[in-house]
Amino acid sequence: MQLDTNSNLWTSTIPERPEPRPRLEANIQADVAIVGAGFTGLWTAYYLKTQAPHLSIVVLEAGRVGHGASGRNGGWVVGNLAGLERYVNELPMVRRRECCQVVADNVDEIGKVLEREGIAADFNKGGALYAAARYPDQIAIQKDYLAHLHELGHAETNCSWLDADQLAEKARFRNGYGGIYHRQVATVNPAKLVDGLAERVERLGVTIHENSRVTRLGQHEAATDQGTIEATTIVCATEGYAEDFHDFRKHVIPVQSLVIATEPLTDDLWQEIGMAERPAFADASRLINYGHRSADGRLIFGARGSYAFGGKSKHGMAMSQEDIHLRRDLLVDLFPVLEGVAISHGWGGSLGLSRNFRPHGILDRESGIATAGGYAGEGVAAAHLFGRTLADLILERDSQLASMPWAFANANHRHLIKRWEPEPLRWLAAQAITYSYAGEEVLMKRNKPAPLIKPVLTRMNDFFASIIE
């Protein structure tokens, strides 16, 4: 099987995509203009149109629907928010539990909408395994993370500990010492989801213009080279692809994430690996990795994001052979039975990272500009939650979502998100953190006492994590 390093697996599962939708080639008016036809933009359009059918809504996409992270991610639908603690740490426990229940229920809500709307996106709620799967040191890391989840307010019925035998019943890692089982996690084919969602909002009456890159975004206006939309509300839904918009780029920067897919595995291999329920999985590494069993019997696996100097978004799919081999070797480290299995696809994209890890949904009523992002790689689920939230804020609904601590409708929203430092400080910090995290990984892999180096490096990495936040 020839390795495809220039397209993602998900796109290949859609044999016949429709012809490109027409460009915006006129000056028009609308109630709401949405920049970006990814999950955030399309879910916002969906909930606006279903709750207020009279609204005229136009979506502008620089490429094709799902060109950005929405069409090329790892397919996790996570019932949590990266950075949730920044919002709930000062709240009473009853309010924390409410927030955690909202993000947990969001997974089930996505499944219900897909079923109701007939969007066949391979949605599978198999939970997630956060495993101690390679080194004994990972046991303490995962138990600390479980305590953190409970402290945030996640229910113990949703997040529980599995011992080695219980973990092996769900997946058989090389060294399955134990791990967390998070029940409120699903997986999905993101390309099928984003294409199906686009078709559905069009049937509802939303207009989508593809190949219509917005070059200027301002109060009540979004302009392309060939046309302009004047609208009461402008929604910037670009997340990790906001490089054309200076004000948004200062707050959310792109981090590149790379994913591989194996060829379909044989039944015998799956018998050895397990994963009958198709759970998502990750292990306790600061150099984050994530994977799951796809609907057609492949292993999808991503790991170790990187930052490009200047905050450049990744528009092409291609990844190098070196990047593919690194991820393949890590996957084989987790599942040695995969030695010799072919990698059929390798692709990459950019996720959006806010300065203090605060995913956010903001509506500035004075300027008419709304935005959501900073999902830190958990955007498949978060985009749905924040699309619903933006819709409620725009419609001025007195809803539970509009009252969440990550939702804000006011011009004074600067306390929610901070500006990133200028270059080269960002790039230098990213390099230092990556090498420091890698050093900690090497020490864990050696599995030998390091009474001086290991605790010092761990404290250093904890410090790096705190200054990012």
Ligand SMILES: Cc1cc2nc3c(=O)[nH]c(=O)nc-3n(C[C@H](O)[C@H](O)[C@H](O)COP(=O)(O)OP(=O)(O)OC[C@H]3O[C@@H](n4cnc5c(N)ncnc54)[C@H](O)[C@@H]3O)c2cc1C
Contents of the next structure:
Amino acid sequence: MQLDTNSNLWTSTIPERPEPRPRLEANIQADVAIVGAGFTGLWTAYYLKTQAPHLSIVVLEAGRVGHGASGRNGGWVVGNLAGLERYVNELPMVRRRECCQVVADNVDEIGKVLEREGIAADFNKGGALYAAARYPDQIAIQKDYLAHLHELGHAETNCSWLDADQLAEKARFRNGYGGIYHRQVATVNPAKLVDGLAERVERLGVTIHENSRVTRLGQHEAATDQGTIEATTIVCATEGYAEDFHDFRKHVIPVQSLVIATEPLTDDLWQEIGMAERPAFADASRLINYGHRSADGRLIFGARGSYAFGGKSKHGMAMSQEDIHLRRDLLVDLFPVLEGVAISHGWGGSLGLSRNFRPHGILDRESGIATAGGYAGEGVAAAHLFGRTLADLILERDSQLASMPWAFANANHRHLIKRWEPEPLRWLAAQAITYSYAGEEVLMKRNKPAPLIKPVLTRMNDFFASIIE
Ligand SMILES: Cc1cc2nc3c(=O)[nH]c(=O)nc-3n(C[C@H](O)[C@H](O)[C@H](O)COP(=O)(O)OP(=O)(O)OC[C@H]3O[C@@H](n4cnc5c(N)ncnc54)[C@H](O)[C@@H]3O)c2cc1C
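May I ask for the structure of the form predicted together with this ligand now, the form predicted alone having been displayed?
Whole complex next, starting from this chain.
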């Protein structure tokens, strides 16, 4: 089987898509205009329309529905928020627990809404294994991470330690020393989810225009080349694809992530690997990675990629042979029985990273502009949470979601979310971090004493992690 370095497995599982939806070709008025038909935009539309059916809502998408990260991600649905500590660190434990419960319950909520709405997206709640699976240093890293999760306020019943035997019952890694089991994690086929959700919101009465790139975003106004929408509220839901909007892309930058998929594995291989409950898994490398067993019996495996100079978003799917092999080698290192298994698909895209790691849902009532994003690679569940949150803010609902520390009802993103440094500083820092992380990874994997260089690299990387705050 020829390795396809330019194809998204998820879209290939969807029967032929219908003709594109019509472009916006007139000047119109609406209550809410949403820019971007990914999870954030569509969940916002869904929760607005189900709670306030009288609202007129129009979604404008530059490409097709799910063109951005929502149609091409790794499929993890995580009951956590990347950057949660930035909001809860100063709060009393009782409030921290409440915040963590909200993000944990969000996963079950997604399961329920998909079932209620008949959206078949292969949702499977198999939990996640954050494993120490390749070298002994990973045990301490994962134990520290578990302590961090508990300190944040995550319940011990949701996040607990598995010893080597308990881990092996769930998945058999090369060196399964132990790991964290996070119960509040599910997986989905993201393309089925984004397509199903778009159909559902249309049936509720929301209008979606595809191939309608917004070129100007102003107060109560979103303009394309062929038409303009005047609306009370404009939602900018472009996350890692905000390059048209100078004002947003300075605060949330695109970082690439790249994924591979194996051919469906044989039953014999699955017997050896385990994963009967189809959990998600990751190991403790700084080169953030994420995998799971898909509904059709493949291994899906991704790892964070690079940052492109100037903050260019990744629109094509293509990835290089080198990037494929890096991920394949890491996967085989985790599961040596995969040596010789064919990789059938490889693809990538951009996720959104805010300067201070703050995922956010913001409504600026004065300008009428709302936005959500900065999910830092954990956006599948977060986009649902923040879509619901934006709907509550827009509808002025006095809800628990609207009271969360990451929800801002009367604020402007320019004041809340720090700006990234200008180029070439950003790009240079990204290069330094990438090489330094890779160096630390090599040393840890070698598992030999490196009394000087190892602690220095680790400290340097901790420093890099801290300056992004
Ligand atoms: C390869 C990869 C793997 C990932 N894996 C995971 C994972 O396993 N779990 C997880 O939780 N998260 C993951 N993420 C992150 C997650 O997918 C995103 O955070 C999430 O999908 C963002 O959804 P969104 O709707 O906010 O943005 P997007 O889905 O990126 O949608 C933004 C949309 O805005 C449109 N747009 C942009 N500009 C304009 C304009 N001018 N006019 C009109 N439309 C415009 C774009 O075309 C795009 O469709 C991954 C991301 C990538 C790239």
